[in-house]
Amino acid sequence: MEIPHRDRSDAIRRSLCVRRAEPRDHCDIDALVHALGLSYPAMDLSCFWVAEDTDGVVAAAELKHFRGCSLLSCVGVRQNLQGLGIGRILVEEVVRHAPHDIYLYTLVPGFFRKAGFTDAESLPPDLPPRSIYGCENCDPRLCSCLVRLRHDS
C-alpha cells in the first residue's frame, strides 16, 4: 500500500535535519548535483548545506561568501522526493545563516520567488558573473538573477 502524498511528505519533513555539509557529505553532494544537472566548474563542495533524512543526503544547496554578498547555488532535491516541501525548507534555513543579501541565477524563479526572493534591479560588484557556471550561450531570457534582501540591511 502506498503512503499518500501529504503523509508521506509531513514524515519525511519531521524527519528532515538541515546543516552545513561535512567532509563525509561531499560524495553524496557531487552524486545530486550531476544526477540533477546542477554541478558547475566554479562549484566549491565546502559552501554547500545538506537536508538529510534516515536515508541520508536528500537535498543540497551552496551557499558562498563575498564581501557585500551571498550566491546561493546548485539547490536540488532527489527526483524521487521534489514537491514534498524539502526545498523550500532547505532555502529557508540556508538564508537564514547568511551574512548578506542572498542573490541567486535560476531557470526556475517561481520556486524562489515563493520563498521571498525578488527581482535584483542592480547586482553588487563582489557578486560572480552568470559565465562561472559554464551557461554564456544559454538564452539570457531563460535565466533570471533575483535577491531576498536580509531584513537588517
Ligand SMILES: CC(C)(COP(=O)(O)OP(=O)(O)OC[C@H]1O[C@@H](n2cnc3c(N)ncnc32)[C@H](O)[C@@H]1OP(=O)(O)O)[C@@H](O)C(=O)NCCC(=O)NCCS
The other form holds:
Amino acid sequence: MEIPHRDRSDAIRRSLCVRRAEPRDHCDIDALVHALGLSYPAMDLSCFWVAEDTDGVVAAAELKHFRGCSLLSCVGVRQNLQGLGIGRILVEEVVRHAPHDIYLYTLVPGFFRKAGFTDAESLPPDLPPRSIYGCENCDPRLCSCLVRLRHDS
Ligand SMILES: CC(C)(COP(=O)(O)OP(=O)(O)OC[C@H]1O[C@@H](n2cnc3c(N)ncnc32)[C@H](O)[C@@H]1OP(=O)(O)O)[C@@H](O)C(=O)NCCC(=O)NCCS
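Any chance you could show the form predicted in complex with the ligand after that form predicted alone?
Let's see the whole complex now, leading with the same chain.
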C-alpha cells in the first residue's frame, strides 16, 4: 500500500537534519547538483549546506558571502523527494545563518516567494552578476533576481 503524501512528508521532516556540509558530503552534493542540472563553473563545495535524513544527503544549497550581501545558489532536493517540504526547511535554516540580505537568481521564483523572497529592487555592488552561472543560452526574462532581507539590516 502506498504511504499517504502527508504521512511521508511528516516522517521525512522529523528525521531531517540541516547542517553545513563537510568534506565527506562533497561527493553526494556533486552528484545531486549534477543530477538536477544545477552545477555551474564557480560552484564551491565548501560553501554548501545539506539536509540529511537516515538515507544520507537528500538536499543541498550553496550560500556564499560577499561584502554586504549573500548569494544563495544550487538549491536542490533529490528528485524522488521533491514536494514534501524539504526545500523549504533547508532554505529556512540556511537563511537563518546568513549575515546579510540574501540574493538569488532563479528560474523557479514561485518556490522562493513562498519562502519570503521578494523582487530585488536594486542590486548591491558586490553581488556577482547572473553571468557567473554560464547562462548565456538562457532567456533572461525567465530569470528572476529575488532577495530575502534580514530583519536587522
Ligand atoms: C525547487 C525545489 C528546491 C523545491 O523544493 P521542494 O522540497 O520540492 O519544495 P517544498 O515541498 O519545500 O515546497 C514548499 C512550497 O513551495 C511550493 N513549490 C515547490 N516547488 C515549486 C516551484 N517549482 N514553483 C512554485 N512553487 C513551488 C510548494 O508547492 C510548497 O507550497 P505550499 O507551502 O503552499 O504547499 C525542488 O523542487 C528542486 O530541487 N527542484 C529542482 C531544482 C531547482 O529547480 N532548484 C532551484 C534552483 S534556483
